[in-house]
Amino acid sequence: MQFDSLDDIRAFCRDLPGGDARAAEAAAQRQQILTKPPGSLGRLEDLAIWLAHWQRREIPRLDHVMIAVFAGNHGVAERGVSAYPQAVTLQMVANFAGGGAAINQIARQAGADLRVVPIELDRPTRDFTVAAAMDDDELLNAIEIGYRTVPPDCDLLAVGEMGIANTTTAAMLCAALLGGGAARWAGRGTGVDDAGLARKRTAIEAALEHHRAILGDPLKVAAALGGRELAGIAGAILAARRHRIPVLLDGFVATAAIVPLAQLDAGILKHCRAGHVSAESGHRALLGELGLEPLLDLRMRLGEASGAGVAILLLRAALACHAGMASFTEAGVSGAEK
């Protein structure tokens, strides 16, 4: 599928593919006959049923799990909004390639293929305080890259990002589309001091004023106030929905990437779960706005899909119980008296 215009994305979000309610019901019925009190595995049961719904099979699989990490650079970094120089984005992409980052270790333990997708790191987006970060074509190109990253036969997708200054961009999208201004959404990101946090909030407020005319259009906002790696994540989310692949979102930035799509249709979130709630100050509020309940709360704030990667292990536990436990009849165990 190719998105040639913003209207193509709008049309897709008006007619979202669904899962399989019959497979979900069969999975729910199976949970009732396994050797445990009904509901005793709590959210693990819900996760198994959710996987069944989107994979359209009573017994889901996690044979082909992929973690996609998108990387981009941001013009607003020149405003001193990050504790690290922009060169770190490319350096960390090299670290991913060399297997030295946290996500490499987590992906290995989670049994997931890791794909890192840098998007034009040598050409940062424009500084959104004085110009549009991207035009429509640049946004569409990044969405297309994200869309084509996702293989149709994937059983589960986890998405994350790398990009110096991208917590500023994520907070920018939230402020523009959800309201509340910079004070509500801008946190310390990579660890900026008070002066850096003030610069971050000033940049967001300046951009809100500069782009006031487009704030009612989520996709125009995604272009003018977003980033390439966030658009790549949005494209991957659209591809996953097209192929009915369940998705684990990572932290604040990865969740903010889906806000423009959720503004078009909140149903875009149905195939997504929040892998964790990060320590970045705006993430918990953002999950609340989107109606997403995090699977984990480990005070992580690394990005690079690390929290979503850890949550894959939780899904593997849910599936192991769902697929491997014996029924009361098979085990010769008496069921609950009626």
Given for the second form:
2 protein chains.
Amino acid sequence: MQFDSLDDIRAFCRDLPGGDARAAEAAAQRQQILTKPPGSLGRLEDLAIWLAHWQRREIPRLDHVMIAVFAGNHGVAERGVSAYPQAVTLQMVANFAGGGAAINQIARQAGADLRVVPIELDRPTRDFTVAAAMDDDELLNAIEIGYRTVPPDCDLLAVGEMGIANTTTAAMLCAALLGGGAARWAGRGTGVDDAGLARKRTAIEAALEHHRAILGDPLKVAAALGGRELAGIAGAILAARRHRIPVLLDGFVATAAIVPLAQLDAGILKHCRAGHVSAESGHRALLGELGLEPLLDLRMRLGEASGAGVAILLLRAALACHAGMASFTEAGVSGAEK
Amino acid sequence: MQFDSLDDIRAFCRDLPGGDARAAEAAAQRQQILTKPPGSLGRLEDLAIWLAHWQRREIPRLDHVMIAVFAGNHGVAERGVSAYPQAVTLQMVANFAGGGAAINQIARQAGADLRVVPIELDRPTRDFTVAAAMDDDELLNAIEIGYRTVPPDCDLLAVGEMGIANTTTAAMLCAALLGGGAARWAGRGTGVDDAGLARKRTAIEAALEHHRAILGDPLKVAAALGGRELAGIAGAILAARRHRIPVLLDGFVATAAIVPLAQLDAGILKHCRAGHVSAESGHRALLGELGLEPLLDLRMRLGEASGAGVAILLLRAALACHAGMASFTEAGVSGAEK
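Mind pulling up the form predicted in complex with a further copy of the same chain next to the form predicted alone we just looked at?
Zooming out: every chain and molecule, the one shown earlier first.
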């Protein structure tokens, strides 16, 4: 086990590995001499420098890009919080394996390897309105699975999820750790109706009451009020940080998965970028809380790493410019007049 | 000549070719049966349907994508409105030919053919603060060049430009046709300082006064206050409409180039999408005036079709999902519960 106890995770987050400021500075200098007005590639320049920082090389690479999609089932689904039956989680995992889902097409387009990691789909977490969704060992096990998913030589990791009812779980984590109650965080997910949305809010409020004694402990919250696929994402993010691999977060659920870690140390966010902002109502507020600016805003709300997967394309464009453009000197182009 | 007179253009715009509503409807129906909650791919769904509409097939294709970059020089450059010397226009055209510019890298990434079309770089337009930049024949000639650039069998066209001082020309067209004066439309372009920005505004205000007699005639304005590369873009957009080819507009200058046509008939915008919103200050307002919602907002402000080029990647992702995803029936995935 990478982490034998919650304290091991707390210790890791107290002393997070850093990137390479000199590589980032070299990349920033390089951007200044390429044939364009300084800054004119906007966020594409920032992205190239960010990749350089975490990959610790002036010219980063994207030869080995992985999209990891974690799947889990949720006891709270019994409360009627989703428009779809729980069986769809497993059916969609089969669809991923068969190549028929959106993320299969996006991964191919993005030149990324797709890794789908179902975590005990036949053993949903317990309904958190009346019990702890997971105990510490169950949480650690899911984190470990996520951690092991990430190859140390990966150049970029995009993380996403599949799990019927998991926008309820994501909203639950946000409500427990960031405040504002169910109203702030519960949205329509895959398309629940007004009655379903009301059930979602009721479940979250009930769980906030039931678990009020542990709300001050982010990892206890991740266990009692989280989900296995969210814990898997957290584990993958921890592994990526260990190996200094830059990470693209997907939508509301994938972003909520990092909240417990961010509460231990907000520095965990530094090797992460928000691939997009989802149409799921809580996501924009969540990104704001975390200080993350999304790369895309396309009203997507599918999950399965689809938004992060599309954002990989932006990183490829950023890197292509960074690595391939001529300098003013090389191209014989005059600079700005003084 | 495609258009022998300005009246020929006016006639074309009075009777614009349409797309195929049935193909669009078939594409929209297809989106409903794919394995995702309806609407959850957001704008990627809209883009697939839009491509289907103009390509007149339920499953569109992006086998032959062209990026056309038009270049021109501007008499108003003499007024000290740019941070760069006019020689840079030609130098950058050489850089495009040598493969060293941003758009070369982006075009390769996007799987697009790059066509660079310099239009009489050795003959800048006249300084519009004191004369007509072009006469009718010069305008028609540049439109013709743009028109001929577009192969009828092209699946998608992205248009952009290169031309020192052309954000002044773009702001000029906007001020002349949309109102609000120089203050609303003049920005820092490639990075002009405060004094340069003041010169830019002064030039625009002077030209508004000098040409006030023709401000009610969009095509006269395109001649007297426009630029050759902007006219080339307009010609390419007209050709794309003739052949029902969908178009991605680039930044402030490329978008300004369509304004005279949009004033003849706003329907010209229907086969166009805004690839991105530029950091150039007037662009967001211009998109708002035209009712165009940008696909990307990455603080880019380079021109040369770079923003539209990156947006091609989004269309490829949209098409990959539209064409490649399994239906609920094919994948054996349960639909939403009623």
